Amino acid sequence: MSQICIRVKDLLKTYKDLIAVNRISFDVRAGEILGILGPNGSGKTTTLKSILGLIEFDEGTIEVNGVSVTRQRKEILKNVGAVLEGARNIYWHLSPRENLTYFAGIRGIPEKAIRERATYLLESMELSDVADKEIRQFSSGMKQKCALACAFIFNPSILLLDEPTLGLDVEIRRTIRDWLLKVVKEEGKTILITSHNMDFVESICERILIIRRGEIISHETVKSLKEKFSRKHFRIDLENEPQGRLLDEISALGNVSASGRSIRIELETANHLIPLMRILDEAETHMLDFRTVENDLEDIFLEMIREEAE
């Protein structure tokens, strides 16, 4: 078992009458990528900022590598990098190389080491071709890669990432995912990451926390969650979009969600397909595609959030 590098115990943070984080406790093991999922306003960002010592929490303790955040914040920040609130932690009127040089310089890194480290990060994040252009000219994905590079310039052992793939296209998400997996595997980094992108989280995290209204409602591996909530459903693409009476009749057979001409329906048994086919035939609506799909992480997340709300 890997050692604990982040320990959060009974963390409580309130804003007047609002409880942002309600006495949560969890550990992050060295060398892992731990995901935190939750709706907007659930307390994810507050938790990360508390670990960084950016906000004062009301009660509880946070330790990073055995050091108290409230007592020795400067010591903690020597080993922790962060990307919060998109790419707003970098200077857009500077180039990627200038940003890296600046952030390395304030950390006291020697000039030669800065050049070597900057070159490595620019190549790793596929930024070499634009290393000397102003960041304000870049797309949001390119800016995000620059922010990640700057967070890593002083080679921290721990990285905290708040929504690192928000608004990014598939290609850049894949680049970031592959790079994060690489630094964890090859350099033993530890990463705590919040995200709304379930596919990204599932592809990069072994364990996840699910937070709702400031409370942890699940703390398991992705594998155990999928085993616990394993449920098959049918996905059907129709010739016409189901509406009105047709949609009501289909919904009477099982739990249904519809998006355009595609419907997802959970049936207790495959025998219930017979009345479904009859309904579609009587409505003169033909199937274009039919497949069986198991619940993915997004299905599980939405089900858990819905159950907690009830």
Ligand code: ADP
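Throughout, rigid core stands for the largest set of C-alpha atoms superposing within 1.5 Å between the two forms. Please read all numbers here as calculations on a predicted model, not as lab measurements. Positions refer to the first chain, counted from 1. First, how it differs from the form predicted in complex with this ligand.
Superposition on the rigid core between these two forms places the CA atom of T285 2 Å or more away from its counterpart. With a cut-off of 2 Å and the rigid core superposed, G244 has a Cα displacement that reaches or exceeds the cut-off between these two forms. Once the rigid core is used as the reference frame, the Cα position of I62 differs between these two forms by less than 2 Å.
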Given for the second form:
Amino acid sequence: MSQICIRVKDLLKTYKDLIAVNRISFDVRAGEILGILGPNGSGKTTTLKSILGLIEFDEGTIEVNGVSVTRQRKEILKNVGAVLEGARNIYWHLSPRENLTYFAGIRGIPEKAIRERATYLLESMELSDVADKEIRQFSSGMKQKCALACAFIFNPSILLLDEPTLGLDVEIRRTIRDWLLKVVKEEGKTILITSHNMDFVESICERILIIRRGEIISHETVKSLKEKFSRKHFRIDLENEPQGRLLDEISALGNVSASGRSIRIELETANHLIPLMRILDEAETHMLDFRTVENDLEDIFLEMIREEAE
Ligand code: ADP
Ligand code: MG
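Now that you have shown the form predicted alone, what about the form predicted in complex with this ligand?
Let us now look at the entire complex, which starts with that chain.
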């Protein structure tokens, strides 16, 4: 078992009456990519900000490499790079190379080392061609790649990434995914990443922690999560009796039986949930209810799919 890098214990964070994070505990092991998956408002950003010491939490403890964030924040930040969601993580009126030089400079990295590392990062992020152009004009995907490179310029052993692929297209997502996998494999980094995109975390993490309304509802490997999601039965209640065409479309996704306004379907794979929701959205009849087996995982999955589709 590898060493524990980040240890969050009984973390509680409230905003007045609202419990944003409700006594969660988890560990991140050295050399792994741990994903925190959850719909909007579930407490992902609050958790990352607590680890970075950017907000004061009510109760609990957070340690990074055995050092307490409440007592020795500065010490911790020496080893942690971060890209927060929705934040201006880089300077838009500077170029990628200038940003990299700036962020390395404030960390006290020697000039020669900065130049070498900046060139390496620009290359690995496919930004060499635009290295000296003003970031302002870049696409959001390029800006994000630049922010990731800047978070990484001082060679931290840990990266905290908050929804790094939010709103980015598939191709950029893939570049970022490959880059993160490479960084972990070749440089032994540890990454804690949040997302509300199941596919993305699945493709990058070995373990996933699912949170909802500030609570961890599942903490397991991608493999066992997939097993849980695979071949599930769903019951869908519609406003009107489904027409033949709707049933035909749904039948392409798994075994279907219909009685009155109720449909039962056994999906062939969990991935079919997304097309199923699309078909139902576009159908002439409204969906009144969508039910699954006992546990909460499906509900959260459906919430995330809805957000993705929006
Ligand atoms: P996520 O990142 O999973 O979308 P957040 O951690 O941003 O969720 O938010 C968790 C909850 O805390 C949400 O209900 C959100 O509205 C609330 N919240 C976050 N930041 C603040 C704040 N500064 N003041 C009040 N409520 C906040
Ligand atoms: Mg967030």
